[in-house]
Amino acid sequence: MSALKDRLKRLIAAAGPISVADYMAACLFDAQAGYYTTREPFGAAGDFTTAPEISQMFGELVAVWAYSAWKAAGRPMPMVLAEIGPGRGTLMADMLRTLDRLDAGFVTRARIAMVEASPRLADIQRERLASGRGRPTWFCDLAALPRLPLVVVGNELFDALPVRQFVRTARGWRERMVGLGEDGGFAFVAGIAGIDPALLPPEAAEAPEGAVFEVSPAREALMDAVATRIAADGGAALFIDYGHLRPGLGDTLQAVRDHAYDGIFAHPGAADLTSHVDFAALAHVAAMHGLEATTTTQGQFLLGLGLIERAGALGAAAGEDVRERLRGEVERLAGPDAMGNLFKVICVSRRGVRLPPFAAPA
């Protein structure tokens, strides 16, 4: 029994079930061994690869509508370029190539931001970004950013985020806890407190018992500062994630451990948790500050970008086994059956500000 499961036990044995939202919080948050305090998580060795570490084409795209962001925006210098949740920095590298090939004097002129809350991931992208012209300067949170312009991206940044659940009992919509079964181990249990009406989707109305729906408080409360500095500040944002456009039922919590799904209470602390993001309330969010929230799809996204032209690019001179390689990252980033329908974005701006692929450039 690892230590994590053996207090989280302890704790609800003597206080209590705990919401959903709390158990993701320990497992993945845990000072001392939460997943992402404790674990590499990216890439082959770890449990789960992201767009980033697929392909540069994904960096160099999301280079391109950041600077497109800063165009439409009156090209403000001083302004910052932050990335939420930077993982291994493989996102922020790509960045910062392509911005300085774009523009040689941007990425030297801009401030660029990481926003990392794990000092251990925070070292591994010093490493990565030490070679590059852009000198990125590091930041717990958002609200530590210089007021300034903002142009800001996160890729698999909400997921992350704790959601609760509220399950459909036979005394109605329920919050879902983690308390502890007859034979010891975790199981979920309905509490006692219920939900707004106003916040579940029509079909609630009609749903069966045991039905599911999810809220994340605490991303709303994130686009809500994002939104906040961007209607006050000036800017853009982009966040790309795996979730739905539109909100509805469905229990999306999931563990995943070594590039395969896990058990919800098996590893706690040693998997990673997640669910899938509502798109529609971050837009919601957004729209609340009087700013423009637009919605689509990864796949969507990045071939309104070029994505395709760019592979073409990259392996024109290049031999059959590169442009082999190129077309399997393509698949992968914009295929309707891997990440190009499941993964959404949303891009954040001022009213009548509408940047590509949504609109032609500035």
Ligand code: SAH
Given for the second form:
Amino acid sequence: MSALKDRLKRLIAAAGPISVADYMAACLFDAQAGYYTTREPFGAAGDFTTAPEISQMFGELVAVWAYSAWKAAGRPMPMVLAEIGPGRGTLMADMLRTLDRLDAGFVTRARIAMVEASPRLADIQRERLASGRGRPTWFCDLAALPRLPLVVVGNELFDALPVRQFVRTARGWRERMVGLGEDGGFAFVAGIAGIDPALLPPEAAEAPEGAVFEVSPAREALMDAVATRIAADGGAALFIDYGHLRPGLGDTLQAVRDHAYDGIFAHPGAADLTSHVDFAALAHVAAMHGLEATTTTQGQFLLGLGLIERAGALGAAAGEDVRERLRGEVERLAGPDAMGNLFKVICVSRRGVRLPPFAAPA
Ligand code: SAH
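Having seen the form predicted on its own, the form predicted together with S-adenosyl-L-homocysteine:
Full assembly next; the chain just shown is listed first.
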């Protein structure tokens, strides 16, 4: 048995069931055995492939968005260009290269910040960005960033933050907990205490037994921190992730290992554990700060920023094999049956500031 599995079982045996959020936090971020602390999650040799790892065009278009956000904020300098949860550093590398072409000098005048919770991944990012333009600084927390206008991006960050789950039982809604089954393995159990109905959506009243609802205080807290900074210091934020634009019931907790679905309890610390992001909840948090929050699908976002045109430009001087590869990348990033519809985008800016591709046509 893995050391983490053993530790969690002993904890539950001694102190009782833990929340799904605590289970998820231990599996992902445990200092000795957590997934992001110890593993190499990304790419063909890892467990999953993310958009920046699929194509350089993703980071190029996010750079175009970031540059527009900076211009719309009145071109403040100094400013901070930050990424939260940069994984292998590929998105920032593609962004810095593109920004340097858009505006020579921008990447040396801006303060480039990498916000990364995992020291091991921060080392990988340092190596990745060592030879490129710009001199990033690493932070383990958004709160440590200098108080300056902030343009911040994050891809597949929110899905990795823990969720709490509630389940409808014969005795009403209860928190869904991780306990121990009769065989000694992990099992979902219903919490003892009733829960505050204000946490549940209206359709919860009619939901059948077994229905599940998810909330993520950790995600909302991170969005709250981002929105607080943008409201106070100016700037904009862009987050991309899989999830839904409208809130709803459903159990979306999933484990992925070696590019295949895994049992939630099968490999704690050795499988990625995520859930779908509720974009409406994030937009609500931003709106509470008086900010503009716009959401759309990844497909609409990338196509609106010129994905097809960029692929055409890259392919124009290249051979048929490269054009074929680019067509495949466009399909994976924006195709409705690939990432185009499943992945969503939220863009947060100051009230009245509409950023591309959301800007009303002139
Ligand atoms: N953005 C990358 C990696 C996505 S995986 C890509 O698209 O390929 C999630 C990343 O977020 C990892 O780098 C993980 O260590 C980091 N992370 C998770 N929670 C975080 C937090 N609260 N603050 C900063 N980084 C976090």
